[in-house]
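Only one chain comes next, encoded as structure tokens, the form predicted on its own.
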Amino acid sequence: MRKAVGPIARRSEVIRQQRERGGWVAAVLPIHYPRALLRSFDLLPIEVWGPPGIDPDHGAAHVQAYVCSIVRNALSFILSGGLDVADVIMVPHTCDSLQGLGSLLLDLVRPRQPVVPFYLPRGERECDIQFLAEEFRAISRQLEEITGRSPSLLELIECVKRDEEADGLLGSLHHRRNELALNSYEFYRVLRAREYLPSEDFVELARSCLACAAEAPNVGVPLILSGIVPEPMSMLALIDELGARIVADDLACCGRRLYPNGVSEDPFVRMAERIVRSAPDPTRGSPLADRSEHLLRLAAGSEARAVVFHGVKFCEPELFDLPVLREELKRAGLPSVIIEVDLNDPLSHQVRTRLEALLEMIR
């Protein structure tokens, strides 16, 4: 008999915790963001998704129709309030139209926090980290505008350090999830308190998690999940209904976040090599050859028997990678499917279709 994951803070509660001790909070946008920096600065931060179900019509009278719900939902939370809580708005140039949003709240529809927009390299040279370090060292200054506090250098790296236990920890669960007593909503709901726990409860909760052996093996189709965020989680619950298994992933707010330990005694420096020496990534302008390379390996590793791809609407990086990577794993013998959500919508009869279809294909 499996035993369900223990109770999990919710945002809301960890936002209350860290307000009655004093500290500040972050609201951060996808994907990649200096968590230790904010961290040093005694702001948490609080990563925004979205959120799904929200009344998306505040947003949309700003943007495009054609702009995913990350960003249309992410700028309807802000416009009614959702994130009044928040003192700080960090909004990463990911993409277009995340790029976009923070150039409406900075010109046009201002919330009443200060935003911080900072860019993300293209490339994964020496070049490339060396920018993405004095981003981050802009931003440094910037908080201490904001904040009125300066940390030593000495309390950033502790702060990198801290990020660097919680992510090989996060790395642990990747690795062992077939070991882990918990079904594929259960597991991903604790991947993903990684998005607003502090660094120290989450390295309390994955050990927890880790410690837990199943009682027996788990079964099913195995799977890779690639895309943005499993949103909805009633997806996660399907795959387990279907008879498959999610053994791999190469999502966003998860699989693509498993950064490596920096090497730079420069913590800034060390930052930026934990981003740019992660995963694949089309939001970082990764090459296609990589990206195959590495579902691939996924594959190899995990013995998945195909890819689902689970993407948010109108997300270009994702879409204009999809044609060329499905073929490419197809030459491979991996075969794949392709499922579009909207965060406000939910779980269609479409999606369970095109699961079926595909399990039964290669079962």
Given for the second form:
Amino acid sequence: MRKAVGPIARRSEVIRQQRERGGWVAAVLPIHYPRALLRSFDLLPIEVWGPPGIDPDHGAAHVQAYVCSIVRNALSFILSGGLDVADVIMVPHTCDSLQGLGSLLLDLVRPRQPVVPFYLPRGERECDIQFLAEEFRAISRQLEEITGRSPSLLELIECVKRDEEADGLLGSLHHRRNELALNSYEFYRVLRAREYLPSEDFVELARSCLACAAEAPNVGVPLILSGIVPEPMSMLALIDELGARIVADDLACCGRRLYPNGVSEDPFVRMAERIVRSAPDPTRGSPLADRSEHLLRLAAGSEARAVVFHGVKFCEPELFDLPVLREELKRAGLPSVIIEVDLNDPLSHQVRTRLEALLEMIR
Amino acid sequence: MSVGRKMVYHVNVNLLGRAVLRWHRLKAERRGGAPRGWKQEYLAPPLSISPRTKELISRHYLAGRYAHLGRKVAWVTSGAPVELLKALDYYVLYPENHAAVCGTVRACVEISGEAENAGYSRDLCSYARTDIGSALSGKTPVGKLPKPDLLLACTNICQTVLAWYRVLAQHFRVPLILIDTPFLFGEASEHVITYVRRQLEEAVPVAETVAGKRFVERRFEEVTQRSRMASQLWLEILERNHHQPAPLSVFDQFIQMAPIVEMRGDGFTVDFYAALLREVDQRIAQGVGAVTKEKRRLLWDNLPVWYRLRYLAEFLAERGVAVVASTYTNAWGELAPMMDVNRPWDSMVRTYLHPILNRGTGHKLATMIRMIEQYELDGAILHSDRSCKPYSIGQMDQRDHLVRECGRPALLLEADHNDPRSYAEEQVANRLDAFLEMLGV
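Next up, the form predicted in complex with the partner chain, please; the one we just looked at was the form predicted on its own.
All chains and molecules follow, beginning with the one already shown.
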């Protein structure tokens, strides 16, 4: 079978290209944000999930040791100049820790770039959509001031539709992952290119992958991966090495962001609808019943035989749900395992042992 | 409610229960004075209102024990707009307060252990673990907690409460009302106010359905009025500490704040704080300070360390240090001016959007600086509370600002509000000693 993916442009290269053609860059913290709105201002969103493996000392001078490594690393990265390339820093209110980071950056540890925080509503009601749409309108006014640009509604709706196309293809990649001749590591490299590639480039990448899709034999124990972000990525290679494969995910950076198309003709409402109506997510306050149903549906659809909960240490939204989710999965005959990591730690032997134990149990 | 159930409730709660608790209170008041081991040379005698505080809290939990006989029960977060539920005659339970009671009597480790055994991580908030452990096991130091018919979570103190109440909703299979109060990085904009108002209005029919009663606006106004009066009195009590020596330490405040948190909106809470204010004024008139030889005055930031209140009070008092103000106890009074009985809905939106925990790190720093000036404080202890990230993130920079820009020594003290396993006494004592040396005591 032909290899389904060629070289993927690196972040630095994509940023350089954006700069060269006169565009701006927005560094965006996890998880949900109005990507299309940023693009309408010619701001390329570059997501910052940590990043892993950096010197956390700068951050450690400002936040306590019991704050997760995503926030600590992000702060370190900002303070050490790692995000100097960005013109704007966007901080969605994802959790108490990211709230703290946003507030610190606005009030006490000011970076050179403007900081744009916004609040993510925790419900799925009509009022939540309306509120989020208004938040996006407020961000738009702020970006007008920062960039001096005023994109029209037509331009914005075009960006939204381009995003919908890219996310539709992202969904196809998820659903047809078994047909792509990619191992887990390669597959998630493709998916995670969505974190920094412009939508139009991601569409091209996704199409080229899907064009090579073909029926492939299902090898390896099918697993679901749930959590925030699959770091260190070497864990994915380990899963392959141990004779397992990820057949579906409930990751904050991937599967929880398979946004459905919006309905409204108002681009602000439409962007809000897409986020509020996406897959269940603890950071959006989704009921636990919805989360367990979603996981069970994923398992049924992918024939997964176990779930790996891969969390970042101190991540409260994830930790609160685990006992109930694991119990519901157990009731349905699906074993699960919890792996907890700090983004700065290499893949540990403990992780290997836990995965091995899980797989032995299934086999 | 059937007549029989009404009778049982009335006899147990209003007649027998009240009588027994009153008798205990009177006995304690007659006995008076300080309990055994009280360090009278450093600390003023306990407040004479203390037996009444205990009676109020006990009565509250006693009413809860029999609540299912006649009232619907709501479990709510500490910053929830409880006036809505009180107007519908709910019995209202505050799991955070219950967890604090568990912490104070040092039952947290055993009860939260039940949650940990069920898979809840020790990295989760110790209030949440204590409460979930209690829900799973039925263990509680207050006898028995009533099961909720309704849950109300308001995100104005943290997102943790929502995660926690989602677990409770799943466990008890009851409706969860969410009042989502967007975090205020700056001022509250119009769409934020509209959003919260809409949620409050949408909450009413849900609460009515569960209660089986109609919401009456007049009753709501009455409850709001009582909330405002109690909060105002609480604020006045705290502000009496402008006086030197301060009549009330924050350790007293931590205990005496229970009614303003969990009995807000009740008439007897207003009476209670009126009585406490009289006692505080009496102390001022008599020149009684909470710390007998007050040499230095400090600010406390963040939640208390519930299981070591007395230790910390004595440790500091022995050295002539009075901790006289706290951003935490202040939070239950500072919003009183926002409560407007003539515009209860609008004022409720504003009040419940503006707790200190729903505002930025800069706002908290400004509050601390203002309190340091108003109370003429010499320094600050910032409790870096492992279980409360929203309160704690920012403290490292806030401390630096206090030291560098206000010239006030400030100490970051690592602990946890409820879980003693995250508290190292020797280390705390060493750090406090070093800090007090800097203060010159």
